[in-house]
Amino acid sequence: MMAHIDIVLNDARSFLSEQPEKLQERVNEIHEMIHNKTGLGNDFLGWLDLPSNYDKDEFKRVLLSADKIKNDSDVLVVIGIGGSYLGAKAGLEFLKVPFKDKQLEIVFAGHQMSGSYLNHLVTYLKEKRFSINVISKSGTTTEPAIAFRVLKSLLEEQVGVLEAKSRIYATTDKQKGALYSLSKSNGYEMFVIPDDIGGRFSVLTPVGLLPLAADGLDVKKMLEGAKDAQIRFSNPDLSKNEAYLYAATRYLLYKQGYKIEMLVGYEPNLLYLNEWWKQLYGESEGKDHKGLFVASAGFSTDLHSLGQYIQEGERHLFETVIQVENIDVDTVIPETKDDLDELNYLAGKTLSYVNKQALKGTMMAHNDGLVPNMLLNIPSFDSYTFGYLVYFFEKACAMSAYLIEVNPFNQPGVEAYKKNMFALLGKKGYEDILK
């Protein structure tokens, strides 16, 4: 199965003074830098070959643990923030069948610091059989550490310390850190966050695979999709590498003064893919006072809120639109005798057909309104496509960041708020921050 992403630039090229193909030589240089691991942040390129060299034994343990979770529990609580949360959430939503009863409910904690949210979750879990998957490289990140402390105590109170140990799964560093030490001493089932893969690139490691497998999704197919993407994007030729073509086009738009990229989808299953994408690009590119501001929208919903601004507001943004070619089930619009809603002209048509015409019409309107558009066509909502799409965005992200000459794999600015917060909370060692 090789169903690659089709990228259509018709509504972007007319805005460019230079076409992306002119960047081929620079793309070749960066491609070599990525694959030879000579660029900034090269210690974090483990995701590059992950689809073909992932730990097969650990993958088997992921599947066994997923089965055990489903047998032991009604709810799996996934504790993590940022890349430890958004990748799995994106996959769950991408492949979600709305309103379908599930054998296992998956909920998230530690992705914010709302006392109300956590209190309501504790109350809910008191009546449920639940397991915990705590995801943290260090084990000391504030949000997930607090949630784990609270929910671990609840689980131990509910089933006893011994049984609780068998229902806690830790995804963490392979040999160091607070969570590693706690997991070792308590005998939790442990999975590794590889040293050479940062959180926002970790979707296809146990960080994302364990929750996705527990939901019953075909994680093997995800890795197959990512492997096919890895093979396709190993050729730097822009006529054959859609990931690099996307990166080159957004770079040229950025250089011409377009400072905001909106990722747009017309299906609700794409909303959390948008959220993961925003972290991937925002955290990878936003350095040295450089980088696109990344935003997102869910159309047609947001056409009734943001649509006016996009059409006629300041001309500093462009859109990347995801179109899903094949929808598995659909709705046919019925005919009525009175036609009071004046919709009989649509009778017999499917709602997905109407949705696609809305997409085309909106792109035409925004293009006329001087908003460049790129169109990404993906085949369908399936596990293979999700894995392929994840790798597509990851590879494009590395190219994009190197084009603007920043390190794609660090996030030095993330620590600034934490230092102030720790000082305000009275954490030892931070007393002088606010002086």
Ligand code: PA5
The other form holds:
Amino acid sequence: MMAHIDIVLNDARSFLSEQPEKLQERVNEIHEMIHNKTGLGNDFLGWLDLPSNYDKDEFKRVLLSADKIKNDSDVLVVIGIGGSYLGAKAGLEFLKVPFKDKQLEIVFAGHQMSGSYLNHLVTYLKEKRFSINVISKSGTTTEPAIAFRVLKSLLEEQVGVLEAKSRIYATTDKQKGALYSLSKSNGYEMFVIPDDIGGRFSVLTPVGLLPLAADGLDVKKMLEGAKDAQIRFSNPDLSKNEAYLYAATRYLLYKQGYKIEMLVGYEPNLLYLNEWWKQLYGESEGKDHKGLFVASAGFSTDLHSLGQYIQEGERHLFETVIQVENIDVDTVIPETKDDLDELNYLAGKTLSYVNKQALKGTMMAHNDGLVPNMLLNIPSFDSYTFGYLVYFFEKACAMSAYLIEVNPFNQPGVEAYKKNMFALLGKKGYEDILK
Ligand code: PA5
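How about the form predicted together with this ligand, since we already have the form predicted alone?
Now the complete complex, all chains and molecules, led by this one.
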């Protein structure tokens, strides 16, 4: 199967003073730079070939661990933040069947610093059989490190040190960092985040794959989707490479003064894809005082909150709208005799049909309100499409960041708050910062 992301630029094109095809030469140069690994941050391009050359033995261990977790746990606690959390969360939500009882519940911790959240989680886990997947590339990030310390103690109290060891899975660097040393000395099952893959590009490594497989999702299909995307987007031709066409269009809009991009979906399954996407683009492009500000919305919900601003507020934003072609389970609107709610004109229609008209109507209105729109059509909510979409956005992100001439793969700004926080907390080595 070869999925396809269809990208429709019609509306956006009319706003552009220069068409993306004009950038073909520059796109070719950047494409060479990405594939020959000669650009800024070139030691972080491991995600590029990952779908075809991932570690197959480690992948088998991921599947075995996922089976073990399903068999011996009621809850899997995934501990991580940023790129060590958002990819798995996005995938779980993208493929989620709402209101369905699950054999294994997956919860997150260490993705913020809330004492109340952690306290309630500890109480919740007291009566449960649980496992932990702690994820941190650096192995030193404060939020997950604190959560792990607390939850590891709880697990050890609950089942004893020996059994706890067999229920803790660590995903981290292959040889350095506090989490690496701690896990090695405790003998935990360990998975590697490759040196050349940064956090926000790591969803298709064990970072995302273990939680997703533990949820029973078809991670093989995910990698197949990503592999087909890898093949499709290895051609720089803008008429054949939707990822580059998306990158080139958003770049041109940015240059014309549209400084904000909103990623918009009409299904709740897309809400965390938005969050993952915001990190991917925000951290990759927002540097040297450049880059689009990335925002998101879930429609039609947010049409009742942000809708007014989008329609008539300051004209500095454009929208990228994700449309899902096939919704597998739908609701048909019933007919009533009295029609007191005046909805009989919709009787027999599905909600997906109504949702699609909402999308069309909104795009027309926003277009009239001078908000450029791009449409990304994806086939359905399935594992293959998730893998394909992840790779689509990653490849587009590298192209986008290089178009504005920043290093896509570092995040120097993320350190700024940490230094101040460490100084305020009295961590050794940070004493001078507050002077
Ligand atoms: O993309 C990134 O590199 C970051 O967002 C990291 O994923 C995040 O800061 C967490 O870092 P770590 O995995 O080292 O705990």
